[in-house]
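Next up is one chain by itself, shown in structure tokens, the form predicted on its own.
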Amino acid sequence: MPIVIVDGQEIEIGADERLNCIEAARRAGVEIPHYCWHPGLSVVASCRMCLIEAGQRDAETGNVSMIPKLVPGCQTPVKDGTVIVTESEKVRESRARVEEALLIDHPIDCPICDKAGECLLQDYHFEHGQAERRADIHPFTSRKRDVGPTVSLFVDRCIMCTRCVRFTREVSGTGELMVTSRGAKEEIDVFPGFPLDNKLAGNVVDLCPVGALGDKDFLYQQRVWFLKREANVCGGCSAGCSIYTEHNQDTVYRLKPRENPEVNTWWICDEGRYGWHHLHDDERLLTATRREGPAGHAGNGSPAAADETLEWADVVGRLQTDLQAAGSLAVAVSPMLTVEEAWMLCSVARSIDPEAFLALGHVPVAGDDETFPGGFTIRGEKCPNKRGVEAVLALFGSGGHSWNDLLAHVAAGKASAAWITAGYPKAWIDEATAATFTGLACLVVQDLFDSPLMAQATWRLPAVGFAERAGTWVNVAHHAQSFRQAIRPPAGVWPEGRLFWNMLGRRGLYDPVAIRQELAESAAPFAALAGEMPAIGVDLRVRQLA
């Protein structure tokens, strides 16, 4: 195996691996500072922050021959015998000079900059910069311009790393951003008449190492050091992008992509990035209510005041009693539920009615899949766990039953009760479809918002959003990712998993890890979910074939 020497430490790399010095140093636990380099973009070697000493060790004699000048780590490939020195006096002086040059004309407006606390210019100054400023402090301007509907450009903060420009050319393929002028007058700008308005535009804010590009949705909302971060999975579509949910006091403030080479690499789409606002919508359902009479009777003139608001402890027992009394049961298992929740719901349903008709819930679709030049794909299927729910249904002998099959089953009079789980962030059902459930002895609906179907329900139960639940989702490529709850749901709302857990008579607090372990041990398709799940998840299909 090829050997690379990093600050005297020998590391092995793969025979076919193509690494630069930055990547090789990371294998040794050494971080070479850099601004312009990003693993998902082309190499320009313009910032010069990653300058290091490099050389070659002779395989026969062991003698090392060093290159006289410093070389950019991002642009220098490694091979067997490459020697990298990252902490020599020459390297330290180079970094200090680069920092000094960048800060000479940079506005020192950290107290009002959104990037403060996660700014590489700030961090590298304290780690690699000089103790004192040699240049005079000049008054600075803070020119700000809109470059698109979601992004603002603070022109004077830019250090011209050009990450954003390369992103729009190489990943989104839209090319709205460019470099104007030359030399000291260089600036980032948009082409006239072409604002930064592509479906991946928010990624340029994440890419910016300083505070030059600001997300309008997050601008001046929170200081980053107040935010807590939870590794999560986006529920916006079947791609299942790995994300960080950043929050404070049970309020989400932003979503950021989490690197996952198996799913979304380094990016997320704007639909997913800004798709969390429904969590804090004032129109969300927050109480569990029950009304007397068959489904749909409220639409025939019964006043809303007839609804009985219940505590969740009462829901657990009375809901089961109502469904047992109603008779034959049909259940729609929403693709917004986790694998663990879906399995528990099916178990509850079969404990109530051993012949319960189990089907995949409504699968929202908006257009076709859209793939960008950089390889990122936005899926037209707008739910995160269709494959996971289908796999669970197969365990109960109901694989292949769809939402339309359930509608036909109910319309044919084969069910006297129905339990519809939803949890969709957008409107998903019309009055004509909801009318299919009119007249049932008992209709249970769990959803985030009111709907024509909810208006007919005997039991109206609130659902939770993606950041308020824990469990496992399986994306369109059969890649399973487990995640923990990021924020608590609104006061008085139980996550679906907690309700199902209690209806199964389980003791203690709801534990999705225990359910996942039980599934892995008892069902071969889920065997790969046993034990501690890696951060990037596992490919269920590959594990089964192996």
The other form holds:
Amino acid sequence: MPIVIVDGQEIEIGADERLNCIEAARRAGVEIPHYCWHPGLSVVASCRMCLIEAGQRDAETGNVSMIPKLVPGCQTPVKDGTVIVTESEKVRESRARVEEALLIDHPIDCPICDKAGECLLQDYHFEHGQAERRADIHPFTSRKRDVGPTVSLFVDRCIMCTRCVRFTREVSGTGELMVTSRGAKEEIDVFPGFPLDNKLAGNVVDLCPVGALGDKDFLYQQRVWFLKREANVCGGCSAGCSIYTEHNQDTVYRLKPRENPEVNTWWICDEGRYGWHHLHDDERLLTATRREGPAGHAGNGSPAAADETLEWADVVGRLQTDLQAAGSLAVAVSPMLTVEEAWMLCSVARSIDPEAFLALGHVPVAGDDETFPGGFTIRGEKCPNKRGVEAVLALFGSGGHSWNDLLAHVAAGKASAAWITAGYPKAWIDEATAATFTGLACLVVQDLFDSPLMAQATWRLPAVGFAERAGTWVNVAHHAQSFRQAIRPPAGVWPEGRLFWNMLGRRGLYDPVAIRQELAESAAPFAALAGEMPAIGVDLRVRQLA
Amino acid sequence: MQPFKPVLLEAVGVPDGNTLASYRSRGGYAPLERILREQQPADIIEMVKASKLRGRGGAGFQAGLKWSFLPKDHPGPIYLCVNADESEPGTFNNRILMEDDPHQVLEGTMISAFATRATTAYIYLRYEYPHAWNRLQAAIDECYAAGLLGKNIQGSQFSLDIYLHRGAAAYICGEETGLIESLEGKRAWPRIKPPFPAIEGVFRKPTVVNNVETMACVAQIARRGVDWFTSIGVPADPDNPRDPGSYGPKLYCLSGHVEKPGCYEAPLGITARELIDGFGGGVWKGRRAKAVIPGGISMGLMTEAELDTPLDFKGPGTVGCMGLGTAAVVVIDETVSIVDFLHNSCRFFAHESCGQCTPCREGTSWSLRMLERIRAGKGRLKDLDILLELGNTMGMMPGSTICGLADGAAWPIKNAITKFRNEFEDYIKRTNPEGWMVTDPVPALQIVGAH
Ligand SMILES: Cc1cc2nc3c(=O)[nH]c(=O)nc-3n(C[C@H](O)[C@H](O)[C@H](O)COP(=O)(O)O)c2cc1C
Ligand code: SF4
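Switching forms now, from the form predicted on its own to the form predicted in complex with the partner chain, please provide the structure.
After this comes the whole thing, all chains and molecules, with the earlier chain placed first.
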């Protein structure tokens, strides 16, 4: 195995690994500061922050010969015997000078800058900069301009790393951003009439190492040091991008991509990025209610029965009783539910009616999959766990049952009760489809918002959104990722899993990890979920193939 | 000084010397036709290697060696780019070659293309050279009409198209990888190397970039032979195997405070004093020179005492200049303030820095602003130290930048301050009697841009 020597420490790298000095040093626990380099973009070696000393150790003699000048760590590949020196006087001076240069024209408006607290310019200056400002230049004022509907550019904070420009050229392939002028007058800009407006645009804000690009959705909403982050998975489509949900006091403020080489690399799409606002929508259903009489609109002459608001603890028993009384049951298992929830729901349903008809819930679709030049794909299937729910249904002998099958089943009069889990962030069902369920003895609907179907329900139960859930989702490529709850649901709302757990008569707090372990041990298709789940998830098919 | 009959400038002053007929009458294109009939590309590379021709664009790299870096047996296309962006301040020899003897440049280009197996050549012409454009385009048209360009030239297997490409009007477009980017229609941001253009250049294909004068030299070597070429100039140092010598005639651009500015052809190795006195008629108005730029502003400054330095590829380096550069000799007479000179130099580089590399982008701009303040009577001795530090740390040589522009910006700073430190100190003390010794930052002036 090739050996690389980082500040005297020998580390081994893979035989066919192609690493640069930054990556190799990271293996040794050494951070080489850098701005322009990003593993997902082409190398430009222009910020010059990663300058280091490099050399080669002779395999025979062990003598080290160093390159006399400094070299950019990002541009310098390592091989067996590469020697990297990151802490020499020369390197330190060079870093201090780059920091000094970057701050010459910088407004240093940290107190009003949204990036403060997560800014590489701040961090690196603290670590590598010099205390005294030698340049006696009035920095420019903080000019700001819009570069697109979602992104603002704070022109003078920019350090010209060009990550954003390269992103729009290499990853989104849309090329809106460019550099104008020359020298110290250079600025990032868009071409007149062609704003930064593409489905991946928000990533440029994440890429910006300083406070130059601001996301209008997040700007001035929260100081970043108040935010806590939870490793989550985006529920926006069946790609299942790894994300961080960044929140404070049960309020989400933003979503950020979480690096996952198996799924989304470094990016997420804007639809996913801004797809959390529904969590805090005032229209959300917050109380569990029950109504006497068959499902359907009032209007058949008799006055509508009054809704009875129930405590969750009461829901558990009375729902069971109602469903048992109603007879043959049909259940839609929403692809918004986790694998654990789906498994518990199916178990509950079969315990109530051993013949219960189980089917995949409605699968929202919007257009086709869209792949960008950098390889990133937004899926047309707008739910995160269709594969996972299908696999669970198969365990119950109901594999292949779709939402349409369920509608047909009900329309044919084969069910007297239906339990529809939903949890969709957007309107999803029309009056006509909802009418299929009119007249059922019992109709349980679990959803985030009111809908034509909800209007018919005898049991209206609030659902929760992605960040309020815990469990496992399986994406379009059968890649399973487990996640924890990031924020608590609104007061009084139980996540679906908690209800199912209690209906199964299990004791103690709802524990999705315990469910996952049971599932992994008892069901071969889920064997890969056993034990500690890696942060990047696992391929569900791996252990099945083995 | 021995008399020297111009070769590269043969056509200058000849009526209609720019035409194909006139060029042929001087023996032009016969070498090309002979090569196409009798020789192989490898023979030409050998010839140019043997001539020890060093590139005339600034870096002085051996042309034949550069060509030999091209991948062997490459399926093509391979490109040849003629660097006619000529924007180093003080330099105008390429313009004269292109305006007065475009066929000499074209023949050199054709022979070089033959040698490198390029079937497309681009001439990347400085934007501000409309006359050269017209003359070159007319000459290219004549060649196509005469069967010297196009498919199967003169019945041989060799085909070549030459395209004239008008530059994007920036100094950085002359840096070879900036040129390549610009030619591809992009912003002329120099590329990181490796890969070098010989491996991956224009449109990611192997590419050779050579200067206009280098092309003219190739044409003359083909016409007059390697021995003729190596009989001129300064031989290699026999004790230094890595010295490739400085052979051949060179076009010196003499300007500034001389009686007779102009483009003069002389053997490599003529001293600055010989050039100024012999060709230029001496410093103007009977004054003395204070300093002389040896080869374009990037190369730094020689003092009057250093004027006996030979202007070959090695000479200027021996007195602390960067090198011969473009051999653009600019005379600065004793009435000129070196502070003003350096201000002007810094203004140029701050304006022309492409802005990729932090040290160059900010360093050129900061140095300009310091000089603006010094000239506004707010200088401090400390500024000289900071300027010198910038000069010593900015550039490819210390490793802090991608291209050589930053070295070119650094050299005048270094040379001016080390060679004329007294003048700077006197100036600062005289103009800022209250504050010259102050070490705290002083309030800045209103920012004045490089424009
Ligand atoms: C900032 C900068 C500007 C340059 N401008 C020119 C130019 O205008 N013309 C030129 O021939 N070479 C220029 N060069 C040198 C080229 O990069 C390159 O070395 C040269 O074209 C190679 O040709 P040669 O080997 O025939 O000299 C420049 C270099 C730098 C760093
Ligand atoms: S050294 Fe200056 S001109 Fe050259 S690439 Fe860097 S910033 Fe551009």
